[in-house]
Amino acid sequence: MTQAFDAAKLAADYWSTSIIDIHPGSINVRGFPIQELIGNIGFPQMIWLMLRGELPNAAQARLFEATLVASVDHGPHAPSIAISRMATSCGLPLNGAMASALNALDDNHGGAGQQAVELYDVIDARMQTGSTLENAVEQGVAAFIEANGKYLPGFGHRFHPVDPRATRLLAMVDESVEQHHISGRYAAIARGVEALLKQRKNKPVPMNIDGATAVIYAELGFAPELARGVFCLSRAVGILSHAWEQRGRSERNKGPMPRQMAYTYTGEAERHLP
């Protein structure tokens, strides 16, 4: 009996979790009841309690859910967005198209968020110990580019001069700082790094929609990794909108271009065996 019990407590033990607590009858959430839940909070506040473990409050909730809108889309030339297309296209049901392009979400594809917050942390540390915005900035950002490279991720745009919702986002922190929700310093941070940029390269280097919404994550006390998961929470919305459109279409087995564009050849003439 004794060793029974021992197992049983072996294997509770072994999948402990602070998070849900499940009995007949009985789904708490972080100590809240379901029922209590539903109707009650929005899907944000929900995300924000499972990985936080207490409830945001109302001015936290809006910074963090304009996060999610933000982040949801940006056209079927991203490459998850277009993964997404082509998987439905080859038969793969939405949860296989979800799940093929929420894996290209990496550190080229999806990470820039994360490695924004990891690069305001690196300036942050260094202003903790009392070195001013401007000399923290540009300590903070020659020690990111030794570890990381010459990319600084959250700066500038590929196709946007000015990123609208970079804009509005920022919008947003600033009315959060004055009405003391937030404390403003990785928002002064970023624009620190944005100032040094286009002193650098002689003409402005805006922030976009992954350096605006690292400022609202790290605002938000949320540590650099989750940056990236939460925004392949929001992206995930993108996603599945693509490949169910796709899955209206009578295409099959779509392609990175067109059939119609041919692509460049680099290798040998035609040759052949002797």
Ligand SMILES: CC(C)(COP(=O)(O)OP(=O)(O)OC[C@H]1O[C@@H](n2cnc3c(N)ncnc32)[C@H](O)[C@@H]1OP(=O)(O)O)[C@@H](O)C(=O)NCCC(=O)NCCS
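In this text, rigid core is short for the largest set of C-alphas that superpose within 1.5 Å between two forms. Numbering follows the first chain given and starts at 1. Just so it is clear, the model here is predicted, and its values are computed rather than measured. Compared with the form predicted together with the ligand:
With a cut-off of 2 Å and the rigid core superposed, Ser250 has a Cα displacement that falls short of the cut-off between these two forms.
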Contents of the next structure:
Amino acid sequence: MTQAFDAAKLAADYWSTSIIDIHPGSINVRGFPIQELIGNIGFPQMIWLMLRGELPNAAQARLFEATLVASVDHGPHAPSIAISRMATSCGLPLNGAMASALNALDDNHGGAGQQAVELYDVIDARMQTGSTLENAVEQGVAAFIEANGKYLPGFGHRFHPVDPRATRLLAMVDESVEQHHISGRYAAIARGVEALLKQRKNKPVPMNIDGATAVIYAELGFAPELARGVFCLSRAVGILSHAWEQRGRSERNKGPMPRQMAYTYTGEAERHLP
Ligand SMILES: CC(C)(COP(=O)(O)OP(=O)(O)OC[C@H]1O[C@@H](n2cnc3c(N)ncnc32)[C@H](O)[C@@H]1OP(=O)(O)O)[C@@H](O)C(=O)NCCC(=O)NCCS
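Now that you have shown the form predicted alone, what about the form predicted together with the ligand?
To see the whole picture, the full complex is given below, headed by that same chain.
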């Protein structure tokens, strides 16, 4: 009997979680009965509750939701969206197309927010120990470049001279700082990095969506890895929409370019076995 009890406890502890408590007829999320959450909180608040354990206040929820809205889609040229469409045309169901596309969200595409929060955190730590913003940015950027190469995460864009999403998000950040909802120190850090890049490159390399959402995630206290995770949640909406639109088309086996367009071959000229 004791052994059976211990085995049951062992099994229960094996899947221990502080997120959700389920019993027959009862589902509590972070302690709140699900029926109280349904109809009373929005999806952004639900994501926050799941990840952070508490509900956000209204100002936090508004900023967080803005990042989710901003990142949903960047058109078929964005690798994640292209992959979703190509996978669907190959016959994958929606879930398979979504999984394929989400896997492309890494350091250079969509996932740079994680590295950007890490960079901002390093700079912030230097400021906490007395460095000026300018010095902290220089030292943080130097350390990042030494470890990771010359591209700073969250800056630069292939299409947009200025990323309209970043501009709007930063305006919301400034508004929130004025209303004392957030400190604004990460916005100052990101702008410091942007200014340094402009000075070094002799041209603007402006903050992109990942750099701007990283400011918000850092201001709101999200861990760096969650910046990437939350981006994936947002982009999943665009990925699903494009997979669904593609599903309604007769195209099969869609490659990255129309087949009439050649690619450049750089190997040996035709040769023959001896
Ligand atoms: C997005 C990205 C791939 C676009 O690159 P691109 O427009 O093709 O830029 P290039 O690689 O041609 O670089 C052009 C110049 O700007 C500089 N530059 C561009 N983005 C830069 C960045 N993030 N940090 C530092 N320098 C950057 C390059 O060093 C290069 O300067 P150089 O001519 O002196 O070598 C690139 O900016 C990048 O890797 N950014 C960081 C990752 C990121 O934030 N990704 C999310 C994009 S939404």
